[in-house]
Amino acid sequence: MEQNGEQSGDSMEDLTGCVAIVTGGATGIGRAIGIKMAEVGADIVVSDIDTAACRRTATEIAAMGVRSVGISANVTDPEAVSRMVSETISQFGKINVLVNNAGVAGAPGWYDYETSREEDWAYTFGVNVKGMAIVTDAVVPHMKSAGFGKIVNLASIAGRQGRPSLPHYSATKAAVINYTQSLANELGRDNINVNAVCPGLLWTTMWEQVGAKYALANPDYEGLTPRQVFDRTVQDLMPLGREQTPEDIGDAIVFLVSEDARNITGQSLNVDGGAFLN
């Protein structure tokens, strides 16, 4: 991977010698957006509050043949924040990448609910928002310094058009598509280019939760079990029909993380399925 911006032939997905940060990489969509840059030569730092499954992801990408260690650190918590960033620097002595998947739907419980609590906003603000802020503010000064970097953030289509039983968790996906350009402007001129990225609608354990309180909530879904939920919103919403997948996501940030994406910054691309077409 190119440092400067120069293009080295012909296809520059190509992550050899590249260290990357993924925060939440633990599981779903952050274990596969690991994965896929293991794929293409990236060593992964797996950033995740869940110490063992951070471990297990670790292990598991390393076996792919990079270097991957596991950092457990709670993403609202700026002391652990800088621990894992210091120890990345350490082991690696760079960063080259950071993707900020972590992120949450509500406080626990919040599929029990019909209407957001006060819960429910001050923590999913504060993951989702406040946390990638504090990563990304421990992580930027090292780009800094070598003149380069790629970050992406985890948006959502829900940022794009609000959801009705989630307002809190969509307030929080348009503040990250806002902070993404913020970023893009701030530090476009020390090399670094600042992108999101919208997933659709993937069957994951938060998609489970989502769909049984669309279920209890519309009377359109009453009677279905949460698959049948989101399988009714992916041919209602999605003119190609099809749910998207946690490698979906993962193919489209090698991409922009990649020097073939060397002059994209600012964006947010939707991954799903044209169910957003802007």
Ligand SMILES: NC(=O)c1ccc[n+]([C@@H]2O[C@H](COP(=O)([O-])OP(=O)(O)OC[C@H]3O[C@@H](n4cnc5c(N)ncnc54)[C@H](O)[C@@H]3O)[C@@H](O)[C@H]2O)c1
Second form
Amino acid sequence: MEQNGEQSGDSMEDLTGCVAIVTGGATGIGRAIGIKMAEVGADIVVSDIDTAACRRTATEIAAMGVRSVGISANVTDPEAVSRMVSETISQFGKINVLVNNAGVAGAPGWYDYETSREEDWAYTFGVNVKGMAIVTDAVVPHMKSAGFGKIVNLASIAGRQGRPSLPHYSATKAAVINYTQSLANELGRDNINVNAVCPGLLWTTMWEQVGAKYALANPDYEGLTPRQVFDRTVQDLMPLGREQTPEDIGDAIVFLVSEDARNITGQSLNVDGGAFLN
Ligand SMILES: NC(=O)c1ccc[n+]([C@@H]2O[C@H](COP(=O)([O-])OP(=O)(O)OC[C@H]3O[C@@H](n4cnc5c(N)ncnc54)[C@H](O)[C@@H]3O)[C@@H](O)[C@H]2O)c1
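May I ask for the structure of the form predicted together with the ligand now, the form predicted alone having been displayed?
Once more the chain from above appears, this time first in line as the rest of the complex follows.
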């Protein structure tokens, strides 16, 4: 990776010497993103609202031979985020990469209700959009002063086209795609690339809840388990006919933060088996 004009390592997808923060990095897609970047040499700050889980994942990543720490922070809490960023700087001296992965599909218990509640709108926008901006605003000054940075935001195919039963969530992910474009415009002259990834369907804790909600809200899915709903949705939506994995998302992000992608900014990359063609 190029840092202040210096290239380290032989391969373009060599992140040796690079320091990356992954929010929501303890489990699911975030955990795989951290592992994939660590495989190509990056030091990883695993940040998550779940303190025990983010430390566990950091220990797992450190065992791969890179430096990794778990620093808990709720992305909606500006003070906690500021502490997390300061601790990263004091331990690692810099931040080259930010992956804004933390995301929720609704307020606690959202999947038990057929329609979106006021708290679902507020909570989901608070974490997925405002939380993303809070973390970004805390990190960007460090990237600007270094004259280099890579930011990747987690959007979704739900942000490409509104999904049934999840209007509040779909709207947040459309906002992430738009926010990514604004940031790319704003930060390009500071040599900061900003892109988004739109994952398709991945069997994580989040989708277990989505499957339960779809089964409740859609008569076609009545009596199906969340996993059966998931499998049916994959078959209905995806030309490739297969689900995506957290590792697929990690691979896409390693590319986007590598020098191979130095002239790509403001883009939202679908990793979705062809579900949405744009
Ligand atoms: N699973 C899918 O099919 C899918 C599809 C498209 C997009 N996505 C997006 O990918 C990202 C990761 O999803 P996932 O499936 O791994 O979800 P997940 O629920 O399995 O994991 C989310 C992680 O974020 C953390 N988190 C939640 N709220 C937080 C907060 N306020 N502050 C800090 N951390 C917080 C959780 O503790 C958890 O570790 C999300 O942004 C999600 O919207 C997921």
